[in-house]
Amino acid sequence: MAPEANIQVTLWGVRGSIPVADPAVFRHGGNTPCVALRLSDGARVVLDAGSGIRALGDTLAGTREPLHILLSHLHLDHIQGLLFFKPLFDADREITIWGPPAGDGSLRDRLSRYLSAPLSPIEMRELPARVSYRTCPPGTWRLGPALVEAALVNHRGPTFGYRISEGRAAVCYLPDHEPALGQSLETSEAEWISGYALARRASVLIHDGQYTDSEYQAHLGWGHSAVSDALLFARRAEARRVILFHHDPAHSDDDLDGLCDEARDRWSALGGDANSVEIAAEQRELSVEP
């Protein structure tokens, strides 16, 4: 029997809120969210289109595999790289952009509010590629060999978390998420915890870890997690590996190294393997095994 195919993951942007260009963040990176998944048939699933998507686009020049961009939400740091993504300027390329529903217009219309004059010199309608805009359907749907599940999660504005699985390998992506808002992650029933079903027993959980515990107290309700809450959520969900993501713009590489040490100690105290927790870094590649 042939071995199950793995999902190949590359982190292209790991910073939250705004890009940071500073030598103090070069090791972990200053680009805003973008994660690329390569499926067993060669298809690409791109999670968010922050400034990190620009470098991803450079690697895709001349390729023709199916390309799907799944937007978690439409805050600027998650879409600001779209008009710098080279495949969108390739007239021979077909691209599908997916996103959460909203009552104030189609996905294309909502994106065009940002990606048009006077905020942009290029209009969405001018893009040469053949682009389709689709609202994610409820429940689970198939993209090539993968199953995709989307669900609304705790963040300001309509925001989706995603679970992408192929065979028994599953990646859960919750980049902007505040699961502890208004409830106890220790005592709440699992089905009432935001994002729990998406993260349940994920092979890899990419989760918001923007704040230290002390910083979080001044940012309750902003839609982001303290590191300790992210880890407790991951433990409740029984995720196998955890990648802390969406780094605060003010956190330097040294700050993040310190957070990583603290996170591994906390994870061990929760009964996990310290080596299964890491701080996201740009251009980190990993193979997600079943």
Second form
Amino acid sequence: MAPEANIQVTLWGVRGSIPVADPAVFRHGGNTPCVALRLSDGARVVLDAGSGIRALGDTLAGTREPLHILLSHLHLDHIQGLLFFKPLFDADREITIWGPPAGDGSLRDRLSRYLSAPLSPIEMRELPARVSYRTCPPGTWRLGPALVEAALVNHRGPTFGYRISEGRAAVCYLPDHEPALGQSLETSEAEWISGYALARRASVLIHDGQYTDSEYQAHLGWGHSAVSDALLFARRAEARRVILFHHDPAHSDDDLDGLCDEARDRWSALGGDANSVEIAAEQRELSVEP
Amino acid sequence: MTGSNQPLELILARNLMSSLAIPSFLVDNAGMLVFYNAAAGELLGKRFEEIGRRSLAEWSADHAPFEQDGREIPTEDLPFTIAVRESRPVHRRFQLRADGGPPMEIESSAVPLAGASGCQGAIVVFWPVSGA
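Alright, leaving the form predicted alone aside, put up the form predicted in complex with its partner chain.
Now the complete complex, all chains and molecules, led by this one.
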């Protein structure tokens, strides 16, 4: 019997809002969101193009697998690495950039507001790679051996969460998400919880955990989650492994260590295995098995 | 897909309505009444949790909306039905009965919730006409 397919995940950028270059964050990393998935056929799916995508690009020199970049949304911290992604400067490369729909222009037009003068020295039309820009279709579609599902989730502006599955292994990516805004995650019916269907029984859930509970009170409606809400959401969705992501720029490694201890205690109190919760760190690699 | 979600537009609308003291309810794009808030429950005589979701035809049967002259208003002519069907806002004054009570005159405004993927439903605000 053929082995069950799995997905290789590497975290290249885990910080939210703005890159941080400070020795106090070097262990977890200061780059903004980028996660790379390697599928069983060798194809790469890249989730977001924050500053973490630069280092990913350095590892792809000389490779020719199809590249798909799935943007959750177009806030700057999720696209600011595009101009520094070497494959975009390789004329032999074919790259597809996917993103959410919006009423104010095509994905290409919206991205070009950043990748154009005066904000950028290079225009999108000058990128040597063969790049296509596609709005994600509703529902589920196939990228090679994987099924991809995108759905709008609660954040400011049109924002997608993604679920990428191959066989029975499923990765759910909700980097910027505030499902607890205006409702109780404990008592709401599941279908009324933003992102629930994407996260349901995911092998790995990568979820926004930007704030401590006390910090969250001053940031209601900003589109990000308190760690306790992220865990409650994950528990409702029965996610098997949780990676807390999109760290606040002000959180040092020591702060994140403390948050990790709290998160594990809380996850245990919710009935989960403490070791299945972690704080995202750059260069972290994991194999997602069914 | 291992479950199902309401569209984000409806989730956000429901969360907003839950915080409003204005009677309001939420209709999905299939014509189902999927939620109404506590203020609407007070007006209609029953909390949403008591009756759950129902079709607009069932809602019409319960509350028998009718014109000033006594003519019954077909479900397809109610503001929320039109708002979803034609994706446009609709305002109308009519009468209905709340849980077997006497007729009351209300005004109702229905606004379609049109997202990037089209019309997902409508948010409907209604209130009794004072002095009617």
